[in-house]
Structure formats: C-alpha cells, structure tokens
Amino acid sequence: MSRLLLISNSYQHGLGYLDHCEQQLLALYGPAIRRVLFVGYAGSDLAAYAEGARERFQRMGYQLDAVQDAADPAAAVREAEAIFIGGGNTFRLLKALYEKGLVDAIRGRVSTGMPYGGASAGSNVACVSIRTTNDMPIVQPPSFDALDLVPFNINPHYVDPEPSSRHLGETREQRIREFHEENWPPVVGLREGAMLRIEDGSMQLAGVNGARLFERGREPRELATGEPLDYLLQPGHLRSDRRS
C-alpha cells in the first residue's frame, strides 16, 4: 500500500523551493489530503524551516503542521494524513527520528497507506540505511539503519565524473563502489531534478536528468526518466540478507 515520492533536491536551479516537483507532490497527496505533517529535523532553525515549508504547501492547497510543535511527535505521526520530510543533514535527521520515537511510527503509517514525501535527507532516511548520504556526520545517530521503506539506498544530488577535471579526489561513483565492497543494497544515484514515484508495488523514475543504478558485482547503468523500476522494490533483489 506504500505511496512515496523520493526527491533528489529541494531546489532546482532558477526555481523556488519544491517548484520543480510541485506536480508530483500534488499527485502524491491528491485532493483528499487536507493537512501534511512536516518533519524538518534535518535543519538547524526548526521554526524558520517550518514556516517556509508552510507557505509553500499552502500555495499547493495544503495546511502544514510542524512535528516539532506537537506535544507527542510520535502521536502526531500516527494521526497524520500525510508526511513530508525536508532536506538538510541526514545524520541530524535520523538521530532525531530515533530520539523522538518516530522510526517505528513512520514505518507503521506508511505501511497502511499514508503518503510519504521526502527531499534529499528526507529521501535518504526512507532507504535501508543512510550509508550513501553525501552529508558529514555532524552528530551520531544510534544506528545508520533508516526507515527501510524501500529495499535500496539513494544517493541524492548525484554528480557524474568529469573526465576533464584535474581534481584527484574520489568521484561519487568511486564512493558508491566502495560502499558495495561492504554492503549489498542497490544504490540509485538521483541527479538534480530526478525523483522516484512509488505506488503500491510500482516504481517509476520521474523528473529530469535521469539517474544511475549501482548494484554490487555489476557495472553501473543509466536509468532514463519514465523508466519502470518495479524490480528494485522486490526485497532481496540481489540478496535476501540486504542489511549486511
């Protein structure tokens, strides 16, 4: 019953907050949803972050409640019609989800059909783990295991190697290959403007710029916008013990 929209980025060049994915968000939440619960723990100024998100969601026709304003954040999740988790630092976000008792609460609600939208860090935490985030570990969550709403990982803001660059540091592709030296879950490298739409066992790549799929023991391959990716939703796509 899962309904998710996992977005690479909150801002697209030349556009405002969530402008590039407005139509996909409207399709995710639909006309029946009236209020969306906003989780902004990836940011530092929670009040300002929520206020900016509230203005944006109101322009789409939704009232927005900030989870940090709730006396019981877990109860707020259990009672929410829909949820959106904003971007920022993934380690700070996951630490707060554990501390506030939201990991199981979000899993439970999404499993019963609550629409889940996430951008950047909000997409990272929907995955098996946050081991493929780009962020620095500015805090230490109790575990790197995330919400496990999908049986793969995402690398948001994916950047392709630049052949003419003189930079000798690791490319994003090299870092993901290193991840697969120790871990099994596939990794979808979402370029800016790309997003994954998931509806009841079906998944499609949406947005612009496409993505790149990394699987352990296989060469990376290009994913085109509009491509169906249902097979990546099958638990144990490469191996049943995908939490290793």
The other form holds:
There are 2 protein chains.
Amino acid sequence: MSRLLLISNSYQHGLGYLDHCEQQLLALYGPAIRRVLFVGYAGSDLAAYAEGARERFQRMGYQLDAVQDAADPAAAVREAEAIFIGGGNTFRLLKALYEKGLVDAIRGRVSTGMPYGGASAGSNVACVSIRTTNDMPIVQPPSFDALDLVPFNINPHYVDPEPSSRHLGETREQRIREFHEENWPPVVGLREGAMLRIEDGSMQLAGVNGARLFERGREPRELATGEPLDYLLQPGHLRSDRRS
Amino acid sequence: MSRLLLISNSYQHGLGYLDHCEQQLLALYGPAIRRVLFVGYAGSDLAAYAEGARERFQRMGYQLDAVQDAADPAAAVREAEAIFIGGGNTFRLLKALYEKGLVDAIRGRVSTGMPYGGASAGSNVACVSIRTTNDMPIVQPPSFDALDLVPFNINPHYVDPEPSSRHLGETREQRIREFHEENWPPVVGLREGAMLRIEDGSMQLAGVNGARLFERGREPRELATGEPLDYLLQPGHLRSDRRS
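Counterpart to the form predicted alone, namely the form predicted together with a further copy of the same chain:
Entire complex below, previous chain first.
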C-alpha cells in the first residue's frame, strides 16, 4: 500500500523549486495531509535548505517540519503524516539516514501508507541502492544499500548520449551498463521533468521528457508517459524470466 | 623519490589507446625498464583488457604482465619493474586493490622509485581518495581512501560548465565544490589530454587542454602547462596557509 512520487529533478529549466511537479505533489499528499516532514540531509546548509522548502510547501498548503529540528529524528519519522526527501548529494544523504537511524523508520512508515515524495537524491535513496547516483562520493556511508521501497534503481537527471561530443568520458548509458556488469536491479533513467507515481502496486511515468529503461542483458527501451509499469514493482521480475 | 605519470584519459578524440601520452609514458618508464605490470581491475573483461594493453605497450618496446595472471598479485607488484593502472570503473578498481592486498604493496614500491603510470581510474586511485571520481558506485570498496601517492585528488575527464546548457544536474565544478564542503585535499581537474608528471618532489602539467585547480575556500584557477606545481606535493599546504 505504498504511495510514492519519485522525481528526477528539483528544478526544471526556467521554473522555480518543485514548480514542475506541484500538481503531482498535491496528488501524492492530498487534502487530508496537513504537515510534511522534510529531510534535507543531502544539502550542506540544513537550515537554509529547510527554509526554502518550507516556503514552497506552504504555497501548496502544507506546513513543513525539518527533520533536523527534531530532538529524535527517528521518532519524528514515526509520527509524520508524510515525508519529502530533497535533492543534493546522495552519499551525504544516505550516510545521515543511517547515522540517525532513519532507514528502518522510513521503511516502516512507507510500508503502512505514509506518502513519500523524493527528488533527485531523494529518489535515489528510495531505491534498492544508491549505485546509480550521478553524485561524487564525497563522504562514505556504511552501505550503498538504500531504503529499498521499490525493487529497481533510478538514475535521476538522465541524459542521452550526445553523438557529436568529442568528450570521451563515459556516457550515462555506458555507466548504467557498467552497473549491470555487477548488479541485477533494472534502472529507470528519468530525464529531467519526468517522475514515477506509485500507488497500491501500480506505477506510471508522469511529467515530461520521458524515461529510459535499462535491464541487464536486454536492449534499453523508452518508457511512455502513462504506460503501466506495474511489473517493475515485482521483485526479481527480470531475474526469473530472463532467457540467458 | 616517486615517479608518476597521472593521465586524465586513456583515449583522446580521434586517437588510439594511449596514443596522446605515448611520449610521456616513454619518458616515465625510460629505456632501462623491460617489463611493465598492468593492473586492469577497473575493467570488466580482464583478459581482453590486458590483451589490448599488451599490444600497445609492446609497440612502445615494453613487455606487459597482467597482474591477474600472477598466482600472488601482491608478490607480482613487489617484484615489478614498473606499473600501469588502466581506466574503467574506479570503485571496482579500488575494491580489487584492497581485496588482493595491493594497496600497501603498490605504496611501498612507488615510495622506493618504481615508476607508476595511471589513466583515468588509474589516476584517481593514486590520490588521497576516490572521492572525486566521476564513476558510478557500482560496487562498494571497504574504504574510499586510495593509494595516497600524492596529497591531493584528481578529477579526470574534467569538463568546464556549459553556460548554454538547460540541464540542471550539477556541473563538474559544483560537484567538486560539494567535495570541499566535506574534505580538505586540493583537486586538480584534468581536462582530457592533460596529465601530471611527478619526479623527485617536482610536478608539472603536461599534454594539452590544461587543468583547473580547486582549493577549499579559494576561487578555482587555471594551471598552465609547465608551471611548477611542486607546492601541491607538500602535504597539507593549503590547510597550514589558509587565512580563514
């Protein structure tokens, strides 16, 4: 009975913070929710980050509580009506979630229906692991295993290969192929503007610009907005039906 | 008395494997070296990777031994005349270096004069840590601390911000700034084509396209080819002379 909105990016070109996903956030939290717990550990200036988020959520009609202001952050999660995890550095975010004992607390609440919104790093940590983040490993979390709220990984800010580029660093597609040399989970490459809506075992792609699905041993393929993606919520779906 | 050549990239646009740094590799190893130990753990197909490297090094006049063919990889390092660590995934490389007991072996041999060549991931691991790699964290090494052969970090394949971009994922410069929110070592952003030559406590930038130096609390600045960079080999130089 999980309800999640996993957003590629916090800012869309030309728009303000979370403007491109406001309608989907309103649909996620709904009119019954009054307060949202904000987790901004991916950022460096926690107070400033929460202040900006507070103003933005108030414009959507929600009061915002910053997790770092709670004497007991895990208790704040257990008592929260809804949660939003903001973007920034994914390693810094996951390290803090472990250190503050929030991993199990968030898992438990999401499994019993607390709405979870995440953008960028906040979408990465909702997945099996952070092994498909784009971020630099500026700090070391105890594990790359993440909240495991969905049985796949996301690559946020997904960018297509640029055929005319003379730069020979790996493309994003090559990096995800390297991931599949070592790991099984499917990877949804969410372009900026795209997001995944998950509710009651059902999943669809929303927003703009679309997404690309990478599965181990298969050719990548485009995902269409609105296409039913429920099968990606089945753990190990690829592993059991693969041919090789 | 360390001798190192730390190269941004294995391939330069329009050229073959290591062609853009052949002269510098010949200068690093010199005419007295006959055999080079190749460490290709950053790659996925170790045999194919070593085969390609073997052909390339033979064209430079060196026999190549692949570390994975040794019954005791650490002994192979201790007995090697020279070493070259190839590019690929930095996390996979560092994990293998730890698992096979090569971290101390390489450190010991480089400190007593064994020439060390590295490209891309092979340059990342020569530094304080791999916390400025561009790679995805596809596997988890026991530590992000690396060989620490030089007291700074490298960001290989460095790319300048693209002012006309509508993509809002972090630029490389923003990622390095995030690194400095959490870490002290200076970062040399080596553009493709650039490399660092280190010998007897002296360091210069070589190759083409130049590099950018990022120091905590200071404005980034360009490094010029041939400019003496010996001060970057002094451990903690920035920490001791910083103003704030």
